[in-house]
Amino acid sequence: MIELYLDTADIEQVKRFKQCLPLKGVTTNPSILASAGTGLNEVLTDLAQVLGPNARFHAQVVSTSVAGMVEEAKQIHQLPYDMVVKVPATETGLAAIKQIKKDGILVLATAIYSAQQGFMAALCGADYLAPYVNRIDAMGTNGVGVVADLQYLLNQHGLASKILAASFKNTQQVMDVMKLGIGAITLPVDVAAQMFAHPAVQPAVEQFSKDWHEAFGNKLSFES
């Protein structure tokens, strides 16, 4: 089954969606944490209380050297949660991923903008690959097409890396990448809400209620 994550540090929104969606966990990045004005340790404590002990969290290194990324990854790995360390899929990042994987640490290669970039990260041992679908679209390329090419390469070469697609503007992008058989996806809060929202839904529900009460008053279904 596909792993479903929320891409946020907003605890109230995580509480909201935990009630109605089968969340695997939460993904974060330095920009999300900076925007929320909260540090990693603080948000992980709150998220774990909401999502429970089986949740998985993705947290990104901020070091810029190979040695710094490797050491930071070790420290993130030691946090008392199910952690995946996010490392940008740059030349430096790929070098770090190769070393980090020697310690058996789960890694997500992030900031992926091309299929070949993601494929190289997979060959270096990354467990998850995060192509930025809408950001790719915004640059004039086909984000869904990049994900399709990357998934094809993984399948053709028998690689176990999971695509964790990220960066979405609308539900059509989400549906298009899920059709490709990807292993995981992370949604911003606004797009997650759109996944079960449709302008025709509420009028239909209201009509059901109206018809029922006109026929049976305040009785419940099993009382009729």
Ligand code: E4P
Second form
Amino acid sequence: MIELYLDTADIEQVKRFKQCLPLKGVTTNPSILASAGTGLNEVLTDLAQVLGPNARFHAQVVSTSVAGMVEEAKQIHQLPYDMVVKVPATETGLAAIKQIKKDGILVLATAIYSAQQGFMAALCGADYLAPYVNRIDAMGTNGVGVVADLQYLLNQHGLASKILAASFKNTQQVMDVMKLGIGAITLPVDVAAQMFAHPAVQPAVEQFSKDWHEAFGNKLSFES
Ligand code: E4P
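Given the form predicted alone above, what does the protein look like in the form predicted in complex with erythose-4-phosphate?
The next block holds the full complex; its first chain is the one shown before.
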């Protein structure tokens, strides 16, 4: 089954979506944490309380050197949760990923804007690859196309890396990448809510209720 994540540090929204979606866990990035004004340790403590011991969390290094990223990855890995270390798939990041994987730490290569960049990260051993679908679209190219090419390359070369598609602004982008058979996806809260919203749903449910009460009053189905 595809792994479904929320891309947020908003605990209340995680509580909300935990109730109605099969969340595998939560992804964050430095911008998300900065905008929440909450550090990684505090967010993880709260998230773990909400999602329980089987949840997986993806947290990004902020170091800018290979040695720094490797050391930071080790520290993130030692946190008492199921952690995946996010490393930007830059030249420096790819060098770090090669070293981090020697320690068997789970790694997500992030900030992927092209299929070839993602493929290099996969060859370096990244467990997850995060192409930024909407950001690629916003640059005038084709985010879904990048995901399709990357999934094709992974299949062709028998690589086990999972695409964790990221950066969405609408459900069409989500549907288009899910149809490609990717292994994981992370949704911002607003797009997650749109996944089961449709203007016709509530009127349909209200009509059922009206018809029922007119025929059977306050009886429940099994009482009728
Ligand atoms: C995930 O790895 C990214 O941090 C995130 O999904 C980017 O999303 P945005 O383009 O909406 O900021």
